[in-house]
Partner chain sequence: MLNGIWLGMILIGFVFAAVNGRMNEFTAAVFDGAKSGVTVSFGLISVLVFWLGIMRIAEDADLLKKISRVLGPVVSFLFPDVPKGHPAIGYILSNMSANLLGLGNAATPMGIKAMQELQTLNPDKETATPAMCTLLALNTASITLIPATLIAIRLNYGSADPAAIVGTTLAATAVATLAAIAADRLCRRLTLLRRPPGPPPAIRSGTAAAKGSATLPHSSVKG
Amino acid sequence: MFQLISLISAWAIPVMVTFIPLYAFSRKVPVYESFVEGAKDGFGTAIAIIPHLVGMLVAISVFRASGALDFLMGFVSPLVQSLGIPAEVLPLGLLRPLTGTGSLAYTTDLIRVHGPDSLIGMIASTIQGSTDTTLYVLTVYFGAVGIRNGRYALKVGLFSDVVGFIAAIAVCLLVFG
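Just the chain, alone, in the form predicted on its own, possible?
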């Protein structure tokens, strides 16, 4: 089974990159012109989301630089350690919904310090793949299309992140712990 999944993983992107343009060409779609038109639209979208992105990055920087993240982690660490959860992965649970780059940097640091085959490294990697950058997605994509009221999407997104975080820890503790 593992060999089949590895084979599919190795060939999935090359097959799609080949299939999609060939399919479009067979349907008489001007592939290159369609790509250029999409790139023009993407550039306009990128310009529109810059203010939202800058605002979110400033808020994240203030949260981390103010010591609020460290304070919160110090408060919650004894509770999670009593449950057998490594306290080192807690900041990742807070960073991941905020910033993909920040959470990836933190995950990289955890793996560098504890090793990729350590329980902490495996939990961090699983969290990284099981959760999303919810606030980034809402800020950038909702801002790009002008949606002003995203409270339901925020609730569902953050709930999904909490479930993904807990599930990642539970599965890793069950399988590797």
Contents of the next structure:
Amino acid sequence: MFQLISLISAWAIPVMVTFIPLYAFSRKVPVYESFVEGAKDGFGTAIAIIPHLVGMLVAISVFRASGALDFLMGFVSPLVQSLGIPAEVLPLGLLRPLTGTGSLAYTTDLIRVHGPDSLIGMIASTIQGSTDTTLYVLTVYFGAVGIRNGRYALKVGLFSDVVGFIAAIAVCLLVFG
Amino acid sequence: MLNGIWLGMILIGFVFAAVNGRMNEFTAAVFDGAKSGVTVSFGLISVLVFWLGIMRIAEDADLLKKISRVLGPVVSFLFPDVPKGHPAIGYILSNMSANLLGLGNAATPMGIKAMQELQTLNPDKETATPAMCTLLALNTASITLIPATLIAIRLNYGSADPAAIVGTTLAATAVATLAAIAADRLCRRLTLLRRPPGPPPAIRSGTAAAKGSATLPHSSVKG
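Switching from the form predicted on its own: structure of the form predicted together with its partner chain?
Shown next: the complete complex, the earlier chain at its head.
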């Protein structure tokens, strides 16, 4: 099953890049002109995202550098440790929705220090892999179309992060614990 | 809520920096953050340009329409307000399948394109529609079959079984996605109850499109 899925993953992009133009060509679409026409939009879209991302990443980076994140973690970890959850993975719960690269760096560090096959390594990998960076997704997707009022989207995203975090720990404790 | 979180992070950061005597770090963090915002956006340029080009070919060949006709029923359960056969459905499906396969490079451009198509159905260009919120919920939870990056990292650090986390990740991501869909449904209901739905989404007024802060040329719908 795993082999099959990774095979599909490896083939997906090459197949799409080859067969979408081929199919279009067979339907008499001027493929190259069509490609260039569509590709033009890409630059503007990426540029439109810049102000949103800069604003968000500055706030996150300030929050981390000031020591506020560390304080928050130190505050919550005894509580979690009493539940039998290794406190080391806790910061991930806070980092994951905020910064993708930050939480990946943290996960990598946990794997390096505790070993990839330790319980901590397993939980960290599962948390990192199971959700996406909510604040980034929100910033990029809404930023690209100029949405200012995201309504309940942030709440839903953060809620699912919390659920995913708890689920990741619970499943790992069940399977590897 | 986003305003609160943004200001809150800066404000709390300031207080902590003051208490911990980390004002220099605060300043450095401001410019580091700004720099990485630009770096990340620039990193997006190449994938956006490329995938939007490929997807335009798919659109011109009516491929997206075909896909949305075949798989439409699945999407219309999650996105009841998007009319059948609308190009947004093709992009939403592409985004979902790219996420499933863990192809982040392809998923983001397609998700953005789906957002732009949903924006054409939006009567108020600055407020997210329920369909946009659903798309976002799906992407923040992002079901992935194979967490490729993590498998690579685990392999790198000499794991005996790098793929051991595939099952646990799938379970956790499935739970997170279900929670996201359920919460999205609930919020959608609550907002609909609180105020009557806006005018029918079919209106495409030129002025509204021109006023949005990011006026992006939306793609042509052919056929």
